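The chain below stands alone and is given as structure tokens, in the form predicted on its own.
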Amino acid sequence: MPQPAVAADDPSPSIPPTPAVGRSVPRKDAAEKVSGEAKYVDDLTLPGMLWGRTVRSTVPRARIKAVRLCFDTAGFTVVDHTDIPGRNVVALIEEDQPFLAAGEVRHIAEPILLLAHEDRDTLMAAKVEIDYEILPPVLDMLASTEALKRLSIDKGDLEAGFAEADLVLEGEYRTGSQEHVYIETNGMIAVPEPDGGITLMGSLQCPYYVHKAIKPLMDLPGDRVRIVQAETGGGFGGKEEYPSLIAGHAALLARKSGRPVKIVYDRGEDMWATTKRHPAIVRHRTGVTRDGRLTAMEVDVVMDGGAYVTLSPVVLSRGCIHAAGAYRCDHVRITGRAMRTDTPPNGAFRGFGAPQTLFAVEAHMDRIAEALGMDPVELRERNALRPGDTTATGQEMQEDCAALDVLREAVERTDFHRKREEYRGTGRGIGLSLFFHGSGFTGSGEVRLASRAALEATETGVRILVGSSEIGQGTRTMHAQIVADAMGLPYEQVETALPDTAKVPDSGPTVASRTCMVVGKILQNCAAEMISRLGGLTPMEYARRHGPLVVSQDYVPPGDVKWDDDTYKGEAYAHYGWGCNVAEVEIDPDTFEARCTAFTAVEDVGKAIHPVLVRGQIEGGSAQGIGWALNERVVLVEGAMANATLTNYTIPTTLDTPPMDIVIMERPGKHGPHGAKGVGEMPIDGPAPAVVNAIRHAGLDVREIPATPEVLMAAAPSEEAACASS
């Protein structure tokens, strides 16, 4: 590690500080959050502030014939699409989604009208009637004829691969939608500025996404749009792209009223109106030899994108790249399409498409093992990727490929084979899943982002300047650890500026397990440059003598990572994390309720910068994945979430979450700081297939999630189901 900088006039060397990386140092945000001093959106009140409200469609597809305000409009600010000063589109990947419906609606809960008033009760009591000309909606992804994105990945000669096979097994696997249930709902405050600009403060993951969206909406240059992240209570992807929409609504009301406007959703509106995980149908056709060698894999992925594109193309891309699983196979074809339906748009959710396709391949692998009469561990060992093997895109695995390591550790740690024999015929089961997850944006995405980070020398140490957001996962702490060790400073002398587009550079979005590996590496480079420019002084001494020193660095793509966006060939990710989950379940013979009783996660993260935070990510993602597997069913009626309450959409409580054995494995990658490869996304990839494979071991052939009692009953032999329902 670098030696701490020493002032030129200090004859005595400094005592090197204790390294921060690899230790569970106190969180930078702990004191404020524990004491209640941290300010979230709903804690903020500004002079003259109004409350904002969104009036939404109650039908899935229609033309708007008339809008009637059935209340005294005195004291109200009313905004519709004709009040938009710029372009009525949410700038993201495609510009197909309006901020406010203009003439037609394409999904239930689509925003039509905005209201603001200084009294919230008066605001919520205001009655608005909308007349519609109802149009026939498309609510089924398989019935849709409009694809938002299509792609294909080909490797080898598929027909030749099937010709080598002794057995060809087909299967269809379905995964449901999922609600984020972040602890804090969406909220935003807009403040009109004297120069005609706008400042927005809110609960969000990606300040520069919001900045990009607000500029064309308000017809403003970038320097007159300022986005500030308030303290944020969780995101899981649900605050990646959606905050642009609520920010635009608050901005429009603030512009027309000339006053600050706050919009905060209650839980019901947040669940009813915001994005979800993409439901998916994945079909596998796999060729295999009698001794268990995979010869051909044909995979077809269909996802429900909802009414607008949002992030569906990149969700589909990641899902398809992971669709062949952590396995080597010479002949692969993966096709994917995201279909448009008249339902609320789906968007980013932890795992970003990979959980859907990894569920399918891992459930399919257990069925292959069963068809061959082979142990499921042996099948995976025979086909797991090793250094030198290539993925479906042709990416060669490097020395940090840990598929076999995590598999063998999990099997040994859980006494897997003994329990498989012991549990047979008892209503209990044990199952596993092997998985991987690419860190960072897919393909050339990181190059297009052109992320930047900066460090500032101050009189108290150094300040980190990044657009990366703290949403509970520990970004501020982890970045400070990396910088402290790179600078040779005590951890306590490193602070992090709050994300504010007027003060910090665009470091890219806080998504895709990139905040540590990509942004952390840029900060390491910033530290190296700062040391060279300090001239032997400490940052504090330099700032006292010469004033603040700011150094910045841009993302530099690894020279050995090449990708072709047109053919989907090459290095899809700089690194992969690797994991193996083992789940144990019990099935109630009367209610057909499956309960996860024990769970083990062995996960290679490259390097655990902060072991307690890494463990928390694995535990949290695992619990979220178990909930998706067993409990969390989004019920859609006419395209609307019919169970948009936490009474009827049941996430696991502490009583439902099983004891967890977490093993952090470190197989360092060469492109991340200290070898870190990221951990935020990967833990949700493996729980669902491990749980369903445990249910299969207990005797029920389930190929869809959530595996609710109704699904298990339908999978049971007819005599058992009849007894349970009588």
Contents of the next structure:
Amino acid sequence: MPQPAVAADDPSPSIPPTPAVGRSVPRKDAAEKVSGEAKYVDDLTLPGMLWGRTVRSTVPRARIKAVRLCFDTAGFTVVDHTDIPGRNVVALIEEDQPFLAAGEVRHIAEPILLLAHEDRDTLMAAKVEIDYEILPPVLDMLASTEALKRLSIDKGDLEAGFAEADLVLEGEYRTGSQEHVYIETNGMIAVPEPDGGITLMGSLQCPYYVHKAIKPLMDLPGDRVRIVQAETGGGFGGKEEYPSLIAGHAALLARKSGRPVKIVYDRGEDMWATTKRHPAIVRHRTGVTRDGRLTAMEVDVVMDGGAYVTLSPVVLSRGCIHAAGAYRCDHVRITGRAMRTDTPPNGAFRGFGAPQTLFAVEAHMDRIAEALGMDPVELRERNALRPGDTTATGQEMQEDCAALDVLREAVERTDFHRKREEYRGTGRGIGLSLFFHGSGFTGSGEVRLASRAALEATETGVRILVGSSEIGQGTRTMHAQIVADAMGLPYEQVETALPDTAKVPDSGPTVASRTCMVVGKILQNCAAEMISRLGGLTPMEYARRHGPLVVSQDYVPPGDVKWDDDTYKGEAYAHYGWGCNVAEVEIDPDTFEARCTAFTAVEDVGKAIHPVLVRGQIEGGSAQGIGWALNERVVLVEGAMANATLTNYTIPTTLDTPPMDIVIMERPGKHGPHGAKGVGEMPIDGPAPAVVNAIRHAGLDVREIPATPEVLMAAAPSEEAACASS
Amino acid sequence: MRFELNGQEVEVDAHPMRRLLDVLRVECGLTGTKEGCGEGECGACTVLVDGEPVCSCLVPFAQAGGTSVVTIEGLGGKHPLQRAFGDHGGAQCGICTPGMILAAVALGPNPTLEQVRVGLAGNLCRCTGYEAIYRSVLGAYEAVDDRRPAAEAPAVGGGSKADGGAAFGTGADGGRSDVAGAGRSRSNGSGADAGAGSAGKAGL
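Which structure goes with the form predicted in complex with the partner chain, now that we have seen the form predicted on its own?
And the full complex, kicking off with our chain again.
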């Protein structure tokens, strides 16, 4: 371990500490995680604790006729919707989803009944029979007539744009669902408090989302609902909104039994019942001049929202805003709709709609290049956004716009053009993708969130008080670095409080690549406020003399970020990160399996606060994207996942993951701490189109993912066609 | 039933068909061993039985009698691999980490990159893309004097751009050329399934 410039117990301000930002300082949570001491929710046991279980529908759409308990109910706690003290709605964007079905089910795996017992085996053996009156389900998003959200983005004059074109190319691109496969499944413990309140501890990303959902369910004021994050074994968006549901279930069982209740899903239930990435169908119609200038882009985005609204409107919104890609074009129309189907609700997943639409536009760009007989790099160079250009929403690009930089670096670094020639006709292929990702909540979302953060001076240093969660990405470490430098303290003297709604303010959800750029910035402001209050003392000196000092600050919207929710015009995001991925593939001529053999990612994050953590986000997100591109197929039968096991739904192992070459670029933005622009989601935007463009280079016209052997085989020229052409 | 647990002889009363995973977590109170899937795919529950990595969710307790079992707690937080997983970013969310470290312990000191890739093929990680895990395992055994801890690596670019590979060179980068042509076997393909690591773990 490197020694701090100032020993932890020496508050002497005369020796300035080594800045922490930009250095890969030791993770705050490393020792507990590598020793096995870190406590995840399933590692916690409370006296008198019961186990909880969720009984779910096995049909997609039906009226519930009868529920029969076919077991000796002694020792059991049984809860249905009539036991709910408050309102039976999961409070999120809309209030359409019940915690427990009341008379009707609208998707497979919908929760109907809750059971608890002190012995887990007895609990799991309990048999419940449910009689249904089956209703015809809508399982296909294109067959659905019920839109959860529609939106459109218009720029310029589309018809005038098409009139300028020498060539118009159309295409349809499909992306499959994706399961998060955090290695720790969802879990929650509810503890009934003597005052009638409830405390919940669990695996979650957003303590205040759970808080918001539990208050109306339990009919409790905010100060009697307490949410505490346990160590969380991965999230990727899968623990953004879903934990509200499992928390509500545990709370209802705890209230009725008067005892603590733990619910931990097994892998099968977690995969079968919880949210996934929205499947999408994206259609492009693009006008382009002979020399490769984009004159008109018409994009139509359809996403499958599932049975309830959950976060679909904002997933669709982010997807549509990214749908024209990292390109300038004067005439753009993007339309989008998220359709309701009788399937388990889809939800947040790293990238939040953008990976779906960026896949489409990047696969389409390679088809345009092919149609023009143009090099795909040249086509992108021609159209890539530059400072001063505007996006589809009319947002002007600033000096940190790095589209050309990441593209050129990736092309040069991979010797792209030489390999492009060398691989032709060999069963190998090389392809690339150019992409961007907006950081923070979309549009006016950050203003509405009005996040708050706080700092406390203690006798050992300062303590960060934020609702932001550590889910592996390094929140505790990164925030401590920012605060250490803002306070002029050694990194070791900054600690981070556990996210606990009884102790920390609402810093907004830990999602949308916002935890560094947005919450980190508020913490910088907190540090400035604290310094002004300390009167020249160190925080330790102040706390010893005067007791604890807590300062808090609210989010301050940047003055130059304007957004209109009605017209979808303006600054959709305060900043964008920029990326270029290059994938190399080999295709087995007998099995049609495509294997990614090498992968390069050049990504601009503004500022790498902690280079090892940033690199970890890029490598991990890239692997998850390569899995989505090639392996990860959610097989849906009656709208439910039929391959809900890790045996049949395969995420990349060490042997599936190619060696990765990572380049971190820093084009600082104006608004984030030290210019940081966010990194959590962007790395999953580029891998799938880069892989599919490499498959195209190898000779197969694939326009959907996952690009399984079946998809590749269907894309192969038929034998008749092959014979005719030979 | 008597067995050796982290170097101590212990006697534990549990049903012989109870999963070793549950006996360790519940009866023995050692919660460092994690359950990820319960079907031997993810390797989060990996422990060493007589030095061999096994998925403890697949092992009936009866088979542990008379053996020597090592869990993450048995490494005492002082194994070079534990420190390296912290320094090199091998641990992110941490849920796969105990199993991953024990599977790496079973490889012995100074494995090659290819040995690490094959040896850890039965342990799933969703956070890292495995590269930081390779750097951790390969970096763990570098002589302390020669080591350049990740924490002291120069920050990326004083200017506006930096080369990630150069900024973080910690061993795996040097080995990259070994990887490029390797890894022809794959665990998720239709033919060669399961990967050497997990295949080796199924039986005890």
